[in-house]
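Given next, in structure tokens, is a single chain: the form predicted on its own.
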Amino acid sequence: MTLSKDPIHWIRTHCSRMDHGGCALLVGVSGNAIVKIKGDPDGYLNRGYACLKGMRAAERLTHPDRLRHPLRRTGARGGGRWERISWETALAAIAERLLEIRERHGARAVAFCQGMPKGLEHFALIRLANLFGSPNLVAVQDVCHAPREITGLHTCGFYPVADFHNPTSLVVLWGSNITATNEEGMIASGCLRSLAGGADLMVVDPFRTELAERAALWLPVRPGADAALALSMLHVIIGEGLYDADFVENHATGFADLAAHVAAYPPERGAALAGVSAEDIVSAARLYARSRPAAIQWGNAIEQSPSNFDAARALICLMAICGNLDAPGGNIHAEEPPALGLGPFVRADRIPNKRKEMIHAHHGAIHRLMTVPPTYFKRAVLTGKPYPVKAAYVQCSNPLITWANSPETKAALMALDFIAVSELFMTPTAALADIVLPAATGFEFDDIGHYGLGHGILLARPRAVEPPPECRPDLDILTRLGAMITDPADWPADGAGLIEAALAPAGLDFAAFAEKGYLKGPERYYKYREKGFSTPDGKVALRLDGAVKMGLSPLPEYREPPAAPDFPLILTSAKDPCYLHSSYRWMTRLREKSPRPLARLHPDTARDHGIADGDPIRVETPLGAIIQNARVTDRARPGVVVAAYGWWFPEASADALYDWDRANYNMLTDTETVGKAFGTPALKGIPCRIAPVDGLDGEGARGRQ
């Protein structure tokens, strides 16, 4: 919505395409150029807050290295040789190859790959896959969102979202560094408003974050040991009778089994497993149980280990027995505003046996997981099991950097017969494609934010400027490609038609939606008191008997990682507030603020290894090694290496895939062992070792030496 007709026109929109946090922005436009971006003080989620990435986002639109024309590979895959082609030629080539592979190997031999969902394009891609006949939408939900959401659906019937819109007594930031990396719908300003309103703060994080400095209690949990800490807190709460007896009696099942189970996790054992003192475990349990209501803002750090199902289950049990589920100021069931349901939008009716046909179904993954974990996709490509996979269409994603076990990822991409990528810039993954399509970036197309994310809100993202002539929104790309490889009758003329279909139940067209800015579902709490929870018996399953049918434990457990004596340190990672996963490293002003990949070490750890601040160091796990630069800080936990994630180097050469292996965290992560529920590899809590690297300057050097 344009707010004035001054020389600078101010347009109200929300972050999009490269972010999904949900900050409302005021975008100042002169002509067809963005001249200023600032947070919108009327934004429902952010109230004027905007992160550094959002305020610098306009640089993407005019960057000289931005992709501006469709490209076709002319040399060997990864050789960096391309020719410019027309959109008609590019789409025809993609359609021809995908249809050819479907004819030879079946529709499921084509995978459609998405990174972090940013907008409606995620669900349009699922629609394309379903109409094409492929059950395989490959995405990173196994390490982001799905373990919390789907575990919640099985345990209490919904995804428990922290409520920062009502007064709360306690905010628990569990694996969520919210002032540095906002999650979808969980904006730092909401948390800060709760704290300003008098809420206490507890932080569970191996790194002493900015907010840990302000916390009543900071628990520096050992990476990967979240389930052990939560189980020990449950031991204290149940043993001291601090739980909500009325809730447990009337709205939960399996309490006696849970109580007997957590008896094996007294604070002393919890301290040994989680690396937190027994006294702090007792204090944390008492603080959480006595704070009514209390909101746990759980970040995806808890999801990035094979035991994520158990960690999520243990935390939901904490929420439940303390009466904080669907309580205002607790962890709520956010009701959605009127919009087209996901099933009709993605045309789920066209592939009724999808759940049984998806790649991960053959590995016995948890029910309701509707995106294929990357590890299982790669295994199918490399082994042909459970069936051959020969092609991939990729959007909003850079798998070579962001998927675990990057050498395996490269092998899988190289093994595919055909790859098409829609991107903003040439990335290491795009450099391996056969066809690269230049996408429109945020502020250049209309979109809907937060559709299908379970936060009870839809955000209007009207365009601020027009894209370059040959850059197109993913929604438009998908509608055109869809009409070429599926029945054209199932597609509108362009992406605008998909937006209007999604909004139709609200009785709004996009212009009216943009005028409103957002839609919010009804605010109703304690719904279970009238109609129970959306579980088979209407109660929270503290003991989840349905898990047994899926080969999972009905009670949350903690399993210690295997010992690795030659790798005595513990590796974890952290996102950089200047970047979003692997994005933005081409942006000058952000790169100036964060020019190098930094591995943060406690002074004691650094001293024991002869490392000084700024030194290039070799970080090694049983899989491989990379070079990053040491940042010595007492915020890190002794014995833990907090490495940088998402690094590649746009300034390097295309034929070297932009030095994809020099500092890339996923050169260190393995996929040999993954969690049964979600197919998740260990991205946290990995045994590692470090050493100084002689003869290098502070910029570091190529890894895997």
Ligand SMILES: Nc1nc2c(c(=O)[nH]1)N[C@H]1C(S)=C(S)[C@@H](COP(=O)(O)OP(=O)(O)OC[C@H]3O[C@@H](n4cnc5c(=O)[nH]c(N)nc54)[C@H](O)[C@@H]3O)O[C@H]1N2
Given for the second form:
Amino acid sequence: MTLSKDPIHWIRTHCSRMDHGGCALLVGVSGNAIVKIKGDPDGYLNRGYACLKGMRAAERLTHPDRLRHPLRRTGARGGGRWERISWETALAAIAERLLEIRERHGARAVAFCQGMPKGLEHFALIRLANLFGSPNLVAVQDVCHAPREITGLHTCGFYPVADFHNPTSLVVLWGSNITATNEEGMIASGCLRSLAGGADLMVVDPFRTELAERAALWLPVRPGADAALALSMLHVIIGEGLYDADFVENHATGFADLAAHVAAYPPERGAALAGVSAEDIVSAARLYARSRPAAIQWGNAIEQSPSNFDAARALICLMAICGNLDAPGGNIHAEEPPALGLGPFVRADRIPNKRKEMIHAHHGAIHRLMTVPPTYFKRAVLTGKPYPVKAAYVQCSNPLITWANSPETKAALMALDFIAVSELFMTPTAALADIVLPAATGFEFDDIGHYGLGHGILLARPRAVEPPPECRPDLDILTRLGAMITDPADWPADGAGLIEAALAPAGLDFAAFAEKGYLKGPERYYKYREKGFSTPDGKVALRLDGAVKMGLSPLPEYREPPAAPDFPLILTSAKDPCYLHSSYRWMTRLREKSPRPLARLHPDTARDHGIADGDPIRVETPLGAIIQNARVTDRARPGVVVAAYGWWFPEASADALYDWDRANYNMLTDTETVGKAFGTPALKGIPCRIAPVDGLDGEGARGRQ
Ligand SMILES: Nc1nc2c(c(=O)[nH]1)N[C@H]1C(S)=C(S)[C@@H](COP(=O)(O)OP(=O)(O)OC[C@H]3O[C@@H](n4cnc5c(=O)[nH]c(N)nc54)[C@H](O)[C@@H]3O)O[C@H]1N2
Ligand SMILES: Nc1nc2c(c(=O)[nH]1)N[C@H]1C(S)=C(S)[C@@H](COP(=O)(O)OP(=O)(O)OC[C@H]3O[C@@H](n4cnc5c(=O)[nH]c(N)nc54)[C@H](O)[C@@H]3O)O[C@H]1N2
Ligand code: SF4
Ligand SMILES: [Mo]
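Right, the form predicted on its own is done; let's see the coordinates for the form predicted in complex with the ligand.
Then the entire complex follows, led off by the chain already shown.
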């Protein structure tokens, strides 16, 4: 951080782009430099809490290798040769190529790609795609939140989020490591407060996480077997009559069918499938059903598998029959504060045929899924089916590392006629672009946090400093580009105009919003008691008849995760508390904390393979092999490899694409089989094997494979 003689003044804002955001921060600014970041004790969600990533976030802004000028590729794609160009030239080149491709192949041949939603730019990109006429907004929602949200909409009419704003008797962390990931940006501090207030804790995770250490019950489930565990818990709860009979009778349909269905999952069978003891299943079922209210905080583990629809359905059935849906301290339907609805913001009206035209409609995915699963996008690029796709505008994303099946991703990116990437830093994906735009990032522009995330809250993220002269916020880039490739009348002069439009229904301008800090929707519970659930018959669909039309099961099924001969171990992953996905391996003060990709193994598993702590090891699946360093720990379930995800090496050479393939978990994840509902590949629960790697020192995996 730069030292300056100017006095420090403190700016209240919210953390962003280090996870989903959520912590209110006090950012100390001197001149145009951030000199200190700390948690804001008055923060509505965090009350002073902030994690290491958040407190070190300022290095993003000042890193010497940050992208500071637009670049145009000069040599072969991926060859690492660039020329500096002006913004005017860059935007004109992008506009020209996208219009030319639309002219020749139609608007749907241009895809707009976004990674994890980081701020309002996500919705501005959807708006751009809609106004351009392309139904193809490619995003990671197939493995992130949409399976939970959309399954919730079908089953009970809303996305049931854990409520930590009201007292609860039990917190269940089900495949969610909130002290490392602060899932959806608002959970960690709230959950810790619930625990401090006396709530019990149950953790379902093959890894003994920090909070599993404190849990009354830890179920180290076999990766990918969550639905079997949930079905077995339903068996016990129904069999022992522990459910909420009044709720089941008056507010749910299909209870008898569910009861008959789960009769096939007695605890002994559940135990054999889920790899935990029958006694623990019985204890878990009783603990959950007898704790009222109980909040299930469910994470990525539920949805990063092809059978995510069934796993999510099974968990919603648990919430429902125990009376925890829309109950304070349970899993609630969080109502949004007044703000412009998503439909009008993204101009959904301008692309009425989207549901039929989007690439995944041709694969029969659930039609409520409005973003194209990357796997189907790649197939379209590589095969021309259902129609040719030729160009991508990529924002806030690093697909070469974050999409399943990285070799296929590389082939698809190489096959595109044109790629533009908006980025902070040269990544393996940006290295394959034709044009790279230098983006401004968190703390450098005004933004709205949590818009569209379904937690009933909007967070103000006023800027703290000015970006470097040629770095621009995505919101500004999109309004400029929008005016060039779509009708300029549909765009305000700059990103601020989009922010004001989003806030208008709240009767606030951005300055007034920033002054308030956040907006919260009304806190109302048990809404179904007056008006029923927002499902066709007003009840929770324990048996979901509508699923049959979608080619899915009306009752939650358990499907064995894939097995492969010669791959006897099970691979899964957990996110690194020091990084966001593939981001920020280049930030020195984070890299010091987490210098290497670590694959965590139980001591028995390590011993069986002749592996010691720190050794470089080969982790292999039928798709490929990578090298990570062993971390031998009894926190891991025996027979399971909890590998690191998101790794590439900014210090490696540009023409090797920063060693995109050396330790990258998605070299191991296949896309041949994906789920019918959401096009989701298996990211967790994959057959694998490991072996020591000779001839590499403890630094491991550097420079060779
Ligand atoms: N195997 C496996 N794969 C996974 C997952 C997993 O658990 N396992 N997790 C999945 C999930 S949940 C998600 S959400 C996705 C995430 O996938 P991505 O969103 O593609 O991953 P990120 O690393 O967050 O990529 C963000 C990029 O945006 C850049 N960036 C940061 N701030 C800005 C900004 O303000 N503007 C612009 N233009 N760029 C910015 C960063 O430098 C970074 O390179 O990955 C998914 N992939
Ligand atoms: N530090 C950090 N924070 C982040 C992110 C990040 O990349 N880094 N990403 C952000 C994003 S976009 C998202 S979506 C959230 C995701 O946040 P989480 O849902 O917490 O995501 P993960 O860390 O992928 O997985 C959570 C837990 O699932 C466990 N697990 C693995 N396999 C299984 C399984 O088969 N069953 C069960 N029950 N558990 C399993 C892992 O051991 C891990 O503890 O985090 C957000 N916050
Ligand atoms: S937990 Fe998330 S929102 Fe809070 S400081 Fe850390 S990165 Fe920022
Ligand atoms: Mo995510």
